[in-house]
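Shown here is one chain on its own, the form predicted alone, set out as structure tokens.
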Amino acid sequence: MFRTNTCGELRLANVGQTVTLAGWVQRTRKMGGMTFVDLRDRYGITQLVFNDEIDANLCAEANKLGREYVIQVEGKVAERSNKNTNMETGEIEIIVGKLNVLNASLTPPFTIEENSDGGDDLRMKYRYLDLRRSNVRSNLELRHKMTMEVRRYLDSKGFLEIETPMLIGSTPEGARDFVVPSRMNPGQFYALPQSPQTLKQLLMVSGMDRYFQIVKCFRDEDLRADRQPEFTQIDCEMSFVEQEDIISMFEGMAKHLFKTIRGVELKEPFLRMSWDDAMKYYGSDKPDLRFGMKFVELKEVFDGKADFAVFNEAKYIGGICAEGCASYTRKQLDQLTDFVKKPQIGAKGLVYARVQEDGTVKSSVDKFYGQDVLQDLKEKMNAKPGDLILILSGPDVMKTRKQLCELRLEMGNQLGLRDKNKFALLWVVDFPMFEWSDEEGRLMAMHHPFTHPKDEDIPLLDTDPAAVRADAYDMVCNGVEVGGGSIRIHDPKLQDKMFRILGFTEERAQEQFGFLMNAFKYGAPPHGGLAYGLDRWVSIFAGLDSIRDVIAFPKNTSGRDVMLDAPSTIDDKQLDELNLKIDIKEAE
């Protein structure tokens, strides 16, 4: 063995023992005739001591060590005179008697420290070095612990872990597929799965009853902080269940993870909120409930009461109340106005109203509205002296609500209300079954074509499909959708009707999903499921805004792996084997 102990385990109880350690040189410090080396491995850091008076040659060798050299040392554990309480091994040090350089290292392009001087692109290029940083490594350790606890929980509930194929048929109804050419079937392509949706439904038809898989999924879509072209799902499905059974099972799993991983016991049932209420009061189907500022609709307060076209012509007027913020300066209010006018938000402007200490209201639209209207506003907003009311309006109800949502989140950030150590969980339920696509000119499935409509809404499929609600549910934590699912259609006739509403011809439905429709004819049980985003769960538990640092080798925002320089071209021989010819169309 190269070592008898790791760099994170020695304590005062080990003083006097002779040990062998191996790892990477974190830093060296020369102080008079002494050289100190911090030796790091995955488990921690231990201080090594080389004494010129004891062995001058050995000390000279230590002075030649550079950062990230891989070394092996043998020495005796001693108690430190200047203890470092910030290190787990800070009460001991190793008086080194033997040094063996296992591998030299170039000077790394950034410091391998918790607070590195490397930018994102540089760290991604040298990700293998970035992973040596303790905070990045701890994220992967957290991920490991979470996957272990997921498996323990689901195993205890009778779930089977079953693998499904990575090479499947393309399903263009949804996000874009990544496609893989088949050498043995010229001109034909596999697709990488966006999710194992149809496969896990087939497992229910097969009688597996309870399935799960921690599975890689792939979507060729534009990226954000919480998106990667490949991501990991905790994918689950159950037979002979209703929506309540699934919510209960996976709320239990969430509580198990919080208790075992974070030491947080969540005793109360998670809040339930309909999709309609989430959009009405928060402008989002994943509302952050760590703080208030619930939307208040104000159309009736202002409508027709002054010659102010901005409000009179608006389809929607809504406001939020920021407690204690009436002291905001004009500069701060101008900055908020600039914020909502950003292209990605798109509001035309912002109206504000301060509630003064004497109860009067001072507003940016004073010249249009008198105190009678502004007092109605104060009452409607339930505002107190010292509060600030912020108002947005617009011609499109949903668009304006989403703009107000962004303003609400910005105020939450400014006021420190989005505490990463506080957790607000809820289920958003009763989603619309369909949403209209201007691009396609037809109704699209809000989730996927296999979602079961609410039983009481099934008659509306023939008369008003846009009004149908789905047996679908999302779990939201701190404004992030961490998982979602639905009860599935198991009746072939209902599934056929769903395809027709979505614009599928009988031939197209059979071509893309015939295997599933045929399977249903052989006795499909009622079933449903849910998929959690593992990357998102881990990032929330780690207190991170991006999922990239909880993935060992992530892609950048352009979908590139800058370390491997992928995607890349392939040579002509490979193209010939695949019967492919590249013809790049120039962008107009």
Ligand code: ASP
Contents of the next structure:
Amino acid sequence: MFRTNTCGELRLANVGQTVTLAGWVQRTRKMGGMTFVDLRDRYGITQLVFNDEIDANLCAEANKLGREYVIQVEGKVAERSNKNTNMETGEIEIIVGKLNVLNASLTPPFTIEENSDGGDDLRMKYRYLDLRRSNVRSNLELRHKMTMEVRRYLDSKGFLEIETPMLIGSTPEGARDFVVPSRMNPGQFYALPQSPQTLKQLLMVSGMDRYFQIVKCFRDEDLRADRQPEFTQIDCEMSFVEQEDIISMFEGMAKHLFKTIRGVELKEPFLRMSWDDAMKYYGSDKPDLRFGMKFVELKEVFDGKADFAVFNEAKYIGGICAEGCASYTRKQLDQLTDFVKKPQIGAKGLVYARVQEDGTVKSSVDKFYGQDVLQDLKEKMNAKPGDLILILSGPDVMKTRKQLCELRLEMGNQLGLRDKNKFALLWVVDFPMFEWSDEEGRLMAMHHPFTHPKDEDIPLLDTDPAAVRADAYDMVCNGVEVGGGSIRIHDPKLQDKMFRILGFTEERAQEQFGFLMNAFKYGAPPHGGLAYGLDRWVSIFAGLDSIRDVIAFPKNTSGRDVMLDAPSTIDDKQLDELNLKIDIKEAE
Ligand code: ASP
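Can you now output the form predicted in complex with the ligand? The one shown was the form predicted alone.
And the full complex, kicking off with our chain again.
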């Protein structure tokens, strides 16, 4: 037997047993005539002891072990005199009788311990070593556990796990496609799926009834901390359902995950918030409800009450009330002003008002407004003595709300209100069907073009499409969109109309989605679905901000895999076979 036990399982009860372990040398310490080795594997760390007085040769061998050498040892489990209660195996050690070096190792480029001294780039270049660190590895263990629970839940509900192809045509999720040239079809390209959206809808036409897949999706977008060019979705679709059926099925799954993974029993139904309210009160379609500071609209408080052009000309004035923050110093307020003026946020300035102990209000616009207006403000904001009111205004309602959203989140951070161990879940519902794109100069589908409009809004498709709401829903946890979906159109005529509103000519719609429209002519059941972002779920459960830490081999913010050095050029022969010529434009 190569090993009798792992490095994480021996306890006091095993004392006296002869065991064989194998693993990596995390570190060695020499103390007098004794050499101690921390032996590591996936399961934990066990202390090995070599005693010079018992076997000088063996001890000399042990002293030659370098970090990350792979070894096998045989020895006796003994009770430790110096117990380490921080380690699961900390009550025992192995008095080694035999040592077998299985493989040597170069000195690793960074310390492979919980707190590594390696910078990000180095750890990514040597990701296989980084993954030996228990905190990184435990993220993957968590991920595994979650996917097992997802499968268990969906299987118990009658879902079939069905794979769909990776080499397909374009799928409309609003990002750029990654494309793959076809050697056998010169000049033609596959697109990698942005999601299996159309395929899962075809599976519903096939009568599969309930489908799921834990599937890679590819989107060529500019990257941010919570984005990767390839990421994993728990993709689901169901037939003969209404919005409520889907919401209850997948709320059930979220509850199942919380219970099995975190031991948290979520009893209440999740909050529902309309998209309109989410934007009005939080300036975001993914509000972080771990804390309050709901927006209050203040246009009528200030309108025309003074000669203050900034407010008089603003289309929107909104405020948040930061409890107990009236003591913020001038410097702190200046920093908040700088924060909202950052180009990424883009506000012109910040107005603040402190409610003093005697109830009077002192503000940065005192020279314009008297106490009457400021008292009105206090009342509207429901502010108490000691509170700080922060106000933004601007010519564009949505833009100003988004700026106020950033300020609210920043205050949440500053006040420690965004606790990683607290979970605030909700469904955002009643999304608009379309959003206007300045870039494209046309309406775009807010979710995707297959989303069903609300029945009662269908007549508006002809008269006022921008007012049409969709049977679409997102699940939000702690300000992160963890999933989203919709009821789909199953009527080919309605689908055709939708394409027309979205600016597709008949030919283009036919060319891109003819297969789906055709399928709908052969008895498509009413259907709908949703996709959860697996990476995001895992990072939330792991208490991490970035999804990179829950992916075994992630890409950096330029979309590069620095370990594989991909993407890379290909040689001329390969280009030739693919009938491709490279013509890189000089950067402007
Ligand atoms: N395909 C959608 C997405 O990737 C999810 C869905 O509508 O089921 O966002």
